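Only one chain is shown below, in structure tokens, and it's the form predicted on its own.
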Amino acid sequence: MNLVQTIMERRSVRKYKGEPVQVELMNSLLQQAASLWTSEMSSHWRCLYYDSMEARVRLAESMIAKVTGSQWGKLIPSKVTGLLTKTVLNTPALLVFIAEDAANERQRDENYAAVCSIMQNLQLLGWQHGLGMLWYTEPFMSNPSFFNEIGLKSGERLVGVLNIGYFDKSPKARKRTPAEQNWTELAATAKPTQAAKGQYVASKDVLEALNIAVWAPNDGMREPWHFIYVTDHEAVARLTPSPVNGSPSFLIVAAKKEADPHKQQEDYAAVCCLVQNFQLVAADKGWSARRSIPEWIYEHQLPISLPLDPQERIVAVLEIGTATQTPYSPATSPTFNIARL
């Protein structure tokens, strides 16, 4: 596919044609989306496919159960809950994504980031087939009726729902803020070694890739990301004493921390999608862009001083270099399964 064009042209789509979306196509696209996720991070997940009218009615009813079953639900006009139901019923197919949870924060973030990245890959691949998608995780969905419908187990967490369908017209583009406005560089004060110089990716090239990557889905166009490009040799050495690819620089991507926990989760997912876009662009350019969530992210004392706002958190650290990265081959194939309901 024309990667750059697809990333920049993809839009969140809310209105679909009545044409059905074949489960066989979705299975194929999901496998491709999973194969584009090359990381040492975990990717254990499952998803549920709702495409029959009966299944969509059941899903819609479970989603709004928290609203209709509450005391104040009687005060909400029926047209509001009716609109929510109509939206689900007029969507040809819905995919519910569920990730493994974890006892510690780092593993929990790794699991969540993996599924978010695969969902972004799916949106890009679907766009190539004329499929529009809308990713959402509304607060009212956090209710026992919905969790029971999707069979959410102990040790699992909901990542999101993708509305899917063919469409006639692409929504109008909304401008993105240039990456330069959310960019900080910790530059080297001394000349790099000849070996490092040969692998260094210039700031302008990283920014060029980021200005493609920022066309990632993000709720309310909050654009919650902050980029810190570390090229200072001593700082790089402190971040990791033995870079896997001998890379002389690191791109640290952080997310703003909204006061509302639900918005925090949405923004974390948005940054995961941006990082996945960047990795795809980097691979297309022949760079290495090894992604990780280091243990030091969760420590009170960081290896180096970083220009982070107290209301920001690091989502990913990317080891950047010009040498093509050897694809990561997990010990087992990514665990995923699509269940048609």
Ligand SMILES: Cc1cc2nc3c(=O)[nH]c(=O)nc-3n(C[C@H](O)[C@H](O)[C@H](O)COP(=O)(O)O)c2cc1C
Contents of the next structure:
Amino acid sequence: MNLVQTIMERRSVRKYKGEPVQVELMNSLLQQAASLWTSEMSSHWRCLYYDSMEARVRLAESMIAKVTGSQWGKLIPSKVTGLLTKTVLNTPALLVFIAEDAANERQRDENYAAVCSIMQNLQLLGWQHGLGMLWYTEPFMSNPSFFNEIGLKSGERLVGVLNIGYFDKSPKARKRTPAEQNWTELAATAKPTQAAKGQYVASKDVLEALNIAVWAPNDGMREPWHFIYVTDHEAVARLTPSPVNGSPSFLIVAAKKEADPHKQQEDYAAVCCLVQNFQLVAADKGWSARRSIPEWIYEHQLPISLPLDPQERIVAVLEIGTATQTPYSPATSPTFNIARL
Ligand SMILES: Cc1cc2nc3c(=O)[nH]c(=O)nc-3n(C[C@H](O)[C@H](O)[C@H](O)COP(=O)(O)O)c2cc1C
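Go ahead and give the structure of the form predicted in complex with the named molecule, now that the form predicted on its own is out.
And the full complex, kicking off with our chain again.
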């Protein structure tokens, strides 16, 4: 199965066969998923693997503790809590992802974005191995009992849970909105030089790649992304005084802000998955698409005027060009730890 097909055909799977998922396979897929994260951005995280019945029972109980332990919990039919428990027990394996938190907002975003991107890589790699996954983050999980079960320490942040298993039937695809409808271009008024022209990735090609990337998972099908393609060279120069790889344009990807903090976090994660899809497609096409979270996105005044809604926030800035990207080689191999519980 090729990359484009995998990105577009991957579905969130909620019904699994009973077949166990080998921890060795998950370890190897996770290693690959981490190595596909080729950014200079930091990635400090850990994850826990729940696959034995005993561990899953414990996990399910901790997840619903907020519901069962509350005053109004007694009013909730046992059918509902039973259903939640059943969801976990009928899932052959669950991976809990935890990111390092940081006092600095940019660092915090980098750590979180890295884990989201690795989770998306894992969903794609799993799909190629016949494994279905579901990103699961219900608000009721945010409770001390669940945090205690996963050993969440201060300075750590829960990113999400992936439910994993083999499946019989792929769920039906839910249509995506064409990227063109969430797209703005800041184009040059003056014609680019012949040399710069040769390095541009044409808008139609970026849109074509984005129309593959939009098959990212996103909760509630909110499709919370907005794309701004900056090809105006004066604006590009202001965004970075010394572009790496001579990239002549920028793709800025923003998340539409939700008032509810839980939804806001889910939307940020969905945009990270989309950006990861885009980077994989770009690499496949031989483009450079260096991703960063520059300092300026947190500043009150941006270096250029961007058509952003006050409710939107920038998730990633991609420096795009046709020049082959200098491969980023980290000083150390990606750090991850899968702990089986
Ligand atoms: C951050 C995030 C959180 C999600 N949380 C849930 C969830 O709690 N329950 C659920 O059923 N699906 C969840 N999803 C999956 C979406 O519902 C799913 O991606 C969407 O319906 C599109 O379907 P597809 O992934 O098959 O293309 C989540 C997805 C993301 C990216």
